[in-house]
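For reference, the chain that follows is the form predicted alone, supplied as structure tokens.
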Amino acid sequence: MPTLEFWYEFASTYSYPAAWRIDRLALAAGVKVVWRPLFLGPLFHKQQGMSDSPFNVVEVKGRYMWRDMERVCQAEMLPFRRPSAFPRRSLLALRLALVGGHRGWIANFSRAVYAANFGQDRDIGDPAVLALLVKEVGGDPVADFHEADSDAIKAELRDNVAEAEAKGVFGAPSFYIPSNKTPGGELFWGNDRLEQAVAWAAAH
């Protein structure tokens, strides 16, 4: 089965609709999705010299993005509330997603985190909020939080950042298709490239 890697960050606005669309589109095309949580902060700082979201750095770009998100979410029938704080802390949620990757609930948890942040304006940096989401998707908050704080999970997230950079990822959502024919594989960036990425994975 063809494989598509979904690189995402919980602070990424456009990763929200992508996270809710990708499994449906991939299933219809016979493509397997591999969920790859990514901490964008180090990449933004290293590649672009940014210590904040580009949507905060460039005011006009941010103004456009928030209106566009309203349109995109309306079209997808997704609830949307502009977060009262942006970007929110995402490190713990990303580590918990990696735990979910080992325990089978990464996709459901990731969608729940996005819905909380961009659909309900809940603080996804708050351990209490995340504990409720872990429980909702069938996890054990005590055990899963303990594992999320382990050296192994912290190293896995660092390795994800390094791997993403090596594959040319510079933002989220990004979709990467390994390829024997194209050196380095194929990279697509942005929620609006999801259909193209799935089609490419299915065809190549």
The other form holds:
2 protein chains.
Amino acid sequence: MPTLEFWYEFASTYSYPAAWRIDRLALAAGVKVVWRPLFLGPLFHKQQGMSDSPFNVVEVKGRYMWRDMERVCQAEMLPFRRPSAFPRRSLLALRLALVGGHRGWIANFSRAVYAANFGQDRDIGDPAVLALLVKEVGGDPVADFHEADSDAIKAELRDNVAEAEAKGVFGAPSFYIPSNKTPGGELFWGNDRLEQAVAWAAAH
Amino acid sequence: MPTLEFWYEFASTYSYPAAWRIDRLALAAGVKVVWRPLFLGPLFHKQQGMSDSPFNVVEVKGRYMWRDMERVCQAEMLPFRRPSAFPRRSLLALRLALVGGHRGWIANFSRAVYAANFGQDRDIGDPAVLALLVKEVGGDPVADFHEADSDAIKAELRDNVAEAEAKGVFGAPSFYIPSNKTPGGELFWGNDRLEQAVAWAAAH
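Write the structure block of the form predicted in complex with another copy of the chain for the protein whose form predicted alone appears above.
Complete assembly follows, chain above in first position.
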């Protein structure tokens, strides 16, 4: 079965519609999705010298993006509320997603985190909010928070960032189709490229 | 008839497919396109502090963009050759486009400039190349170059940049639908948003 890697970060606005669209599109095309959480801060800083969201750094771009998100979410019938804080701390949520990767609830949890942050303006940096979401998707907050804090999970997230960088990722959402051919896999960037990425995975 | 403003700059890669797609899509939707050439350099510098293309400033982003352009142009059956110099000087071509706006050949000329730069790797900063293109679209190189150098055309380009900035433009291609309602018009950014922009213009 063809495989598509979905690289995302909870601070990324356009990853929200992508996360809610990808399983449906992949199912229709017979493509398997691998959910790959990514901590973007270090990558942004290393590649672009930024220490804040580009949408905060360039105000006119940010203003456009919020209006565009409103339109995109409306077209997808996804709830949208501009978060009262942006970007929110994503590190704990990302580590919990990795735990969910081992327990089978990563996709449900990731979608729930996006909906909380961008649909309901809840603080996904707050452990209490995340504990509720873990519970909702069938996890065990006590055990899962404990594991999220383990050296193994921390290393897994660091390894993800390094792997993403090696694959040419520089933003989220990104979609990567592994390949045995030269020069390696195919990368697509942005929610707008999801359809093309799924089609590419199905065809190659 | 609903109107869509097409804001573009000859140094902008993704404006190339947009320029070759927009008239067809607008015709199908019953929308009138107004071609608005824009000098992006000053705007990039003012809004984002950049004095080079973002695709040169952030190398990993540039590498992705060239591969993506290859795919986008292939899907649209547009010739694509990565220019041996990027970005090329666009100022004279932009002023000539404004002259073409007064003479009725702005769309044909603008498409020809894009095809020369991104399809054939010709230097669109070279007056000799531009003279051929002006001739091809039915202009008169001697008279049109003279007018392109006039104070009136220089002022028109400066006014375009100021108007674009006032409308929230920060990159190209951008599509703007004027409106009498609060809070003014609707802005869409990027070749990927062309379909939505045309649909918005047709519906509002």
